[in-house]
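As a starting point, one isolated chain is supplied in structure tokens, in the form predicted on its own.
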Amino acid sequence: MTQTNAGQVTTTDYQRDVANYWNTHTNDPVNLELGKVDDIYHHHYGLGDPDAAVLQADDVPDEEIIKELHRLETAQADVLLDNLGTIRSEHRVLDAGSGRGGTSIMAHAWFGCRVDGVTISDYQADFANDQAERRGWSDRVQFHLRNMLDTGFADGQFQAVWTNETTMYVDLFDLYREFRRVLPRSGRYVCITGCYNDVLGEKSPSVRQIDEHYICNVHGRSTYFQALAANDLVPIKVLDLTPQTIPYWELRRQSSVKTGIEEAFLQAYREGSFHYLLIVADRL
């Protein structure tokens, strides 16, 4: 971990609350139990249909549900990485809000490139760096205690940047201003995120429940495109992944790692007040 004083990394009370949340939620089974399947620890949700054999069994062992949930979460990371474009081993990429490092670990395995992750959580940075060290990748995969709104990296440093369910913790205009700075011309940004459907007006009760559960601030769908345009990031692909994520939440509701927020996600997705989007954008 880059030895940066946490007081400098978190500059507002809200950021300190978020850092404290992730520094104290260290035993959450929804991440740890799934990560034990193959030693890749995600901090996001899943995509795709569960194995029919698991769904159709009369009495499914919980460990089989855990394996399926992890497979769907890994499939989500596959989708994100598949949209990064041409990444070569000499390139450098940035995981903004890197969690326990799962997507970064996968990125290095896919491309052989250098990967930097940033998080405001000491615990997450230490956990993820341990993952890289145990694989012998510490020289190529590093996690830093830094704020993704002010990463401290040089201008144009990264061929690609991604956010995997992390944008709801920051101001999008500030975030994309920083991404514009660290990306070169034609550099790629990929985002997978939940956003509320502001065509319908304000946040629904289910979306507000999600905010409260994760102490986050889910953005309206239109805000993403306003902030991208304001910072010379031009969308080249937008996909609504909502139908592909609903089966994940239905399965998770049956598992031992359910947290009680599953119904809010399912309600919000089904009523159309919440969307799960993939956004791919290139820098002008």
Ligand code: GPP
Given for the second form:
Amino acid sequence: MTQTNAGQVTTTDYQRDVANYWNTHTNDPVNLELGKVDDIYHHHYGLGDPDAAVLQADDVPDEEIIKELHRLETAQADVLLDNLGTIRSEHRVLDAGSGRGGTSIMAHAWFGCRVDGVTISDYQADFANDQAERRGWSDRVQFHLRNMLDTGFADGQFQAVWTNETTMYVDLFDLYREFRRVLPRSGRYVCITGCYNDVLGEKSPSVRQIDEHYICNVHGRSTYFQALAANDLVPIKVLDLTPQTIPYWELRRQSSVKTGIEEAFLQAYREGSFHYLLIVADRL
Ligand code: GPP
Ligand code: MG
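Now that you have shown the form predicted on its own, what about the form predicted in complex with the ligand?
Up next: the whole complex, starting with the chain shown before.
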């Protein structure tokens, strides 16, 4: 674990609660069992249609469902990486809220570039660094116990920055101020997130249930665009991924690794109070 600014990693009680959550929710079959499929550990949801053979069979073995869920989660990370633009091996990229390291490990495999991940959970930093070490990539893929609001990296270091379902833990204006600083001009930011549909007003009960489940604070859709604009981050692509993620949740609720939050996601997506969004933006 690379710990450079111990003591400043978390600055508020809420951040300490979030760190504690991820340091203690370590027995999570929904993430560990999927990760064991090919040793890539994700902390995000899935995209795309499950294999029809898995859906149609009468008695599908649970391990087939788990493999399928993992494939859909990896497909989600593919979409994110595909939107980073041209990344060369000499570039550096930043994974803001890097979890157990899945997207970062994939990014290095795709681009051969240097990857830094930041997380406020020392359990996650250790887990992810172990992933890099076991592949012999520790010199190029490093996970740091740092706060994504104050990463400690020099200005303009990263050709691209991403957040894969992590923005609901922070203030977006603070976050994008930091991204504006670490990106060079024309650097790329990619975000996949769940956001509430503030066109309809306040959060629905199902969105509030999601907040409570993960101790997060899902932002309204408009807040993303206000915070990006306030920090010279100009959207080039916005995609509503909701229809592509619903099948993942339908499959997940049939699996042994379901956690109980599946119905809230399905309800929120179906009633239109919540969207699964891809946002791609370039820095002015
Ligand atoms: C994914 O993590 C979820 C989050 C980090 C927080 C909430 C995200 C939203 C889009 C609202 P996970 O893979 O740890 O979740 P789970 O354990 O439920 O699979
Ligand atoms: Mg998960």
